[in-house]
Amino acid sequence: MKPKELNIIYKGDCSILLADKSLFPDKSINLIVTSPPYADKRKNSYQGVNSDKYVEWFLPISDQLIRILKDNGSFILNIKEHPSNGERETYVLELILEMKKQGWFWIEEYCWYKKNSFPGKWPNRFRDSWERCLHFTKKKDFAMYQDAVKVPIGDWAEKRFKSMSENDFIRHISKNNTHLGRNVSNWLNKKKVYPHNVLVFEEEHRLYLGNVVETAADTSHKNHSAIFPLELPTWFIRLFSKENDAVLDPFLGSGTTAVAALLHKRKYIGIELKTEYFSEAQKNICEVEKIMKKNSNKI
């Protein structure tokens, strides 16, 4: 079954709206990408959830998400526990364990390296420059399009391939007896390779639409207390969905996930509680739609 509507934003509390089966039927969404309010954060924007109550607050939401996600779908949860009283909170780790009890498979943890992290000085730690992007699925066999996120092999290849040895043409086992092996010749003539699980975006806020480079979609980064770059949902959308798939963000904010889905020919559904952000998301999506229409008319 399909959701009642696609390419739409609902205003309201996602814990209530997600439970409406007329809006979100079982197994109707291909990909969920979201970043909920972190514990004790965004109190001026949202109600704020205490870290001791965070798991209890989120589990009813994740219970609805597992219901509406397709069997081969993926759920990407961008979240990071913060320090309190001199040590890291544990609510994210507790949430992972409880979600596994709900039936989720915790497949992977991607590390998003944040170039714009706040500088500062702390007595027992350094600048916090990364966040978790947790990958959950309903089954171990899920849709994944790895070729869509391949990266250039890098300058190292040309130099390395000029000095090939006999061991580079076989699966050579390392001398330290770790049983790890590699055949370097497998990389010969390759221009692109699979990326690692640390996400570093070199050109944030720039979108590639065919041969057109657009910067106007930076509008999705305005007027929100906690935004992620457009490249973050874009990367996961390319990796875990295909054209015309339905992508949901139940904490849409200023519309970044919807914009990314729209630009890559996916269908989006968003939910946003706060009126200001709901209006901002609508505005950002409309501006991007105008840009895309203008570009299509040029072709």
Given for the second form:
There are 2 protein chains.
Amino acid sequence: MKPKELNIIYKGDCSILLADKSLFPDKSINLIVTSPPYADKRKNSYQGVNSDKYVEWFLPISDQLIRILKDNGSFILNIKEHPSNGERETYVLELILEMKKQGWFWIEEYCWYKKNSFPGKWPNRFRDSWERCLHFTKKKDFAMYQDAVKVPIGDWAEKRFKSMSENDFIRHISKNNTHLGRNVSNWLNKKKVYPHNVLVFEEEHRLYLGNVVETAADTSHKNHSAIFPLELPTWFIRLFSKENDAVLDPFLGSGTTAVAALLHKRKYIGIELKTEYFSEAQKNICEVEKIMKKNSNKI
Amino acid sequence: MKPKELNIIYKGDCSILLADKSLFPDKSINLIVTSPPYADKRKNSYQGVNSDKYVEWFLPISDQLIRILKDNGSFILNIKEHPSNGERETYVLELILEMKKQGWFWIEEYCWYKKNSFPGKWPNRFRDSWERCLHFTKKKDFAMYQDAVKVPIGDWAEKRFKSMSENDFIRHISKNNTHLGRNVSNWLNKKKVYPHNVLVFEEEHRLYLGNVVETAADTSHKNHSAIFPLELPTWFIRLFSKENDAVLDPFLGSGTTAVAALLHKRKYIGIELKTEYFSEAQKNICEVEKIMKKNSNKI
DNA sequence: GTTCCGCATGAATCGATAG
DNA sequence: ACTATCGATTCATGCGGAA
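Next, report the structure of the form predicted in complex with a further copy of the same chain; the form predicted on its own has already been given.
Once more the chain from above appears, this time first in line as the rest of the complex follows.
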């Protein structure tokens, strides 16, 4: 099954739109990546959801998401509970438990380590420098393209490979109780290795919209749109989808996920309730599409 | 109130010993730091607790811990759920929720980012490089000595926490280890800032305990004790206790927490069930006590 | 005194096979 | 069907001794 339209953003409430089977048929989406609005105890907070009712509010949405996700698809939920009255809230923990009851498998919790976190000082805690990226699936056998997110091997390797001893060419079995064996020659001349489940993105690689092909070092972005923190959705889009797959963000915000999908030749679908965000997303996506078209014309 | 004895380790089951009010009176402990055995689906696993019964097993222990903790004390629980049948287990999430019902405040979740995690490759996940350090308290107003864990200003990318600093023990080691001596002197001269809630430790300061003692013949660590990863308990001991405070580890293992406490002039109390671990802890603590006594005699 | 090199090891996980 | 065992796979870093 396919969604009614691809490369489109809808303005509206995702809890209603997702339930529309003509727009979102069963098993039609390859990957869902989203950062929903965080809960907030304060009333009237901007698009805020009360933390006491967060789980209750989210479950009907995740129930639609599991319906429209393909069997080998993934759902990445980027979230972090705020402190409230000096304590961490528990709605994320409760949400994981409830989503499992809906049929989701909780495969993994990736840690997004944000080195330049929001400044501040409090008597009872330090600055919060990490967020959860919860990985849910419908089946235990899901699509994962690990080669797409390989990282350069550490500096140790270069020296190591220069001086290979005899033992490096045979399988070495560790003596302790672990069954770890190794054969260093397998890694000879290896350039890239698989990453781990703590995500650290370098700021220099950040992309500036309107200046998509350049890096932050280039200051020409000043005349263009705001900075896009594209790294996070990009990483998961590369890891859990392939070209032409359908990538959904039900809380699109200013369009980050859609832009990341577009840049990697995936089909985007976005939903956003707030008018300002929706317009900004529209503008941003449009700008990237223009740039990409211009670039492809050059070829 | 004070514990019956300080600077002592008990051999036995902490779920029984902690309930003994003569050993552990109400509100007698300043800080609890522990890494309990992680749950394991396999039967007959070494000191393993079945994951289905983990919460049930732990709650009576945490119930005693909240009794014996001082009102301004902290409890640091280092734990990480394993995957089982391809999914992350949920017992840690459930434990947090249940401990809150016991009266604990869940203040914070620190992320311990372990850069050299165990190698391996699987189709559904990457290497696990982080563990949870859950911070619980009895009151929202608790003792926190933030200045004790400031880190040097530096390149964000390379900033890490050095667990140990200017004390006699380090100076002693420095004699035997030129690398360490150099690093410590660099560290002492830098300006310091407050850290955040992602912990990344330098691993240079791991100690081969047997190597600390000056022996005429053999200085090879192979014939001595195991490596001590002291950084983690040390960081929390500095942050949540002051000199002469009572620091408890109900799952002492090979004595890491006690040694860290001792080195920072806190009073340690440890409990360990397994004979091998208990003996090793005893030996390790004894060795460090000897060194510290020798050093103080020199002054 | 400094750099280089060999080696050990770190709370691992999955899937296939055997009982 | 369910459980136990075993093989395969994989990086990064510190320490100690040698150069």
